[in-house]
Amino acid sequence: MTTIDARDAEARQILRTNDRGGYTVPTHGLYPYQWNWDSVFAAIGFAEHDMGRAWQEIETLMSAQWPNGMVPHIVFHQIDPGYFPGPDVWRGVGPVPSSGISQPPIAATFVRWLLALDPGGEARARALYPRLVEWHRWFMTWRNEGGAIVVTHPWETGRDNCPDWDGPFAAIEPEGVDQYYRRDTTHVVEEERPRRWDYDRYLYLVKLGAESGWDEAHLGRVTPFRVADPTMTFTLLRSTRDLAAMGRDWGEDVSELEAWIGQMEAGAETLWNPAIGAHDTLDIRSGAHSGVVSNASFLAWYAGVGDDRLLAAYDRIMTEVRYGVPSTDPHHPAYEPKRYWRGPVWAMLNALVALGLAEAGHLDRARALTDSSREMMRENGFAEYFDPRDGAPAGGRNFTWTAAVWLAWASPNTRNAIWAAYI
């Protein structure tokens, strides 16, 4: 077995690999770009020794930000012909190509957090606090239902092919999409990665998109596909909680962020689903919820809005298999260990669960989700995904965020104040 020091050097390593010069990609081949909140997830591996590195990382992400406010999902700092869909496709209208659509929110929760470890990064914080506040408004402006924050594309969840959108993507017919080639199925079996059925409706909400000039306004009315997702819902409720702490220690007026927590607390609500007893995703167009238990729901207590009806459902799945936490519920008849979003786990999920878990006073579950993905990873190394039967590697290799996880949380030897208290 491979030791806790082997693996910490390993993750060093993976992400010394992964490091392009001021920001990181994912893994080699299979994502050749800086992605959004993979990105903000290595800044907290290279907290663990390197702390410039670990600002330069957010800093670089936030360049890339629209003048709407919002921060892209895909920054295409360097063009690679091989991807697709790249910049062509998405003809974003930023400072530099870009996608058009952004990713979950979690930026200013950690730099809060490299704040916390770093004191004389304040300055540094302080020139990312205005941008983190635009990046805010722009979801509380354009993807604000009820105080639930929605998407337009999956990919805007990170939870690309979750069973959550098997519904509304039944209702889409993809017209007008171009023959197109996958470069993602050439680096991982085809049995991991989404279906081509997925794919088609994603490029064609790209399409929509793109032909609009990604004007936010317009796509309200028009996409199809707009849904209220836990995971943007409550990674927004906590950045917005955290930007809010840093604003009163440096005597902002904060009225604006205390504003939208109000509305996003109550908003959360609206994604509670008795039939499940558990936050689910909200279609806007048809008014049903996806009826599925997802690792997002479990982002809840991580939100702050978590309470004990939520622990039926984190308990029952947590015995059903080895690993948790699974992207999807074993018992949904959707259930696929090992394809991407509609089964495996995700380290990096389990670290944010495992936190919020804690900060809920639940220290017994949190502890024992931390132990098991610390099994996980130092037996079966820093796959993108895995399978919660077993644990075996899933998706990508040498990935960053669950090497960067590793070690900020995962790991014994980490120094990291965050999690340090329970783990």
Ligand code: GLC
The other form holds:
Amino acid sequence: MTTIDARDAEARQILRTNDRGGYTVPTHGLYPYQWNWDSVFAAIGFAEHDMGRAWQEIETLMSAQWPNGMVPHIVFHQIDPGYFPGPDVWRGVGPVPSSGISQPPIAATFVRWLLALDPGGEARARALYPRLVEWHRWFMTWRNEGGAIVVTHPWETGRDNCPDWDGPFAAIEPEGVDQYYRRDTTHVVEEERPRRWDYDRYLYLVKLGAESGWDEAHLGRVTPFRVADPTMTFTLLRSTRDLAAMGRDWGEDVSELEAWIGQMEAGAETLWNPAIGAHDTLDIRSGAHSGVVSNASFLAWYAGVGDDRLLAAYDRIMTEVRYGVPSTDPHHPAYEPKRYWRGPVWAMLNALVALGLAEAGHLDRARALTDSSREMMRENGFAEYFDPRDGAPAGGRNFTWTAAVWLAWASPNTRNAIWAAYI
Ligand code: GLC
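What would the structure be for the form predicted together with this ligand, given that what you showed me was the form predicted on its own?
Zooming out: every chain and molecule, the one shown earlier first.
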């Protein structure tokens, strides 16, 4: 049996090993670049033992911000032929080679947490503030459908192949996609990765964006894929609250941020689907909800808009699995417990769900989720994701964000003040 102390040491070692100097990769091989929200999680892991490095992780990410405010989902600092699609396919237009889409904007929240853990870092937080505001403004300008935040590519939500995309994808004929050779299935068995059918459509959407020069106004009009998503809406709402709180402390005018918060609170409600008793995605093109309860649905508490309507779905799903929160409702016909976002448990999302539950006053549920996540990682290590039936590790191994949330949240030795204040 691996001890807690041994896991702590292993988690720190994973952060060290995945450190490429100023930024971390999610894991060696499968993901050889800097990913947006992975890095932000890495920062809270570093904060356990190296605050300077924690700040630097987010600063490096923000240095890839585009002139229009967008912060890309992948930053290609050093070219690695082992990953596809790379910079030649994406053709990003920022200061550093990058992808052309964003990822869940959790950074402002985590900057506020870093500041709480390290008040001496105020100058660094203040330097990041205007960049974060610009990024949020990009979402509110280009990705705002009645206050719900839309994506133009599934990868933008960080939930790459979840069943929510099956409906919108069925309406897409991926014409004109060049021959391509996937690299992900050379690192991880095919059963744990997206299918070819999905991949064709992912690449079709990348091509559409790249050919437009990532012109958001144009894409807003022509893309067949425009879907409002709970991950984006809830993380941006939470981050905007945290950004406004910092701005207020520093005497900034936060009226624009407050207006965005009001819009997103209303937008979140448009994602509520009474048929499933949860928030899900809403396809702007067809007007249809996906009808899938996902782990992102349970970020409503983290966003401050979760109410007791959501508890029934949460309680039902958590009794159906040994380890929650599954990324797809086990009752849904598309549930696959080992395939990426179609069933597996993601520890870093659990960290946010648990915090949100605790903040909403559901302390028993928050503690239970923390305890079961701790057990899952102590027994099975720091995999990319886990099988909800038995916690079996799946996908990539030695994963940065899994190790990071162990250090910041799940390890009883090192749990930091952000979670410990509640749980
Ligand atoms: C996958 C995940 C995404 C993550 C990336 C790197 O694309 O779906 O959420 O950021 O891998 O770990």
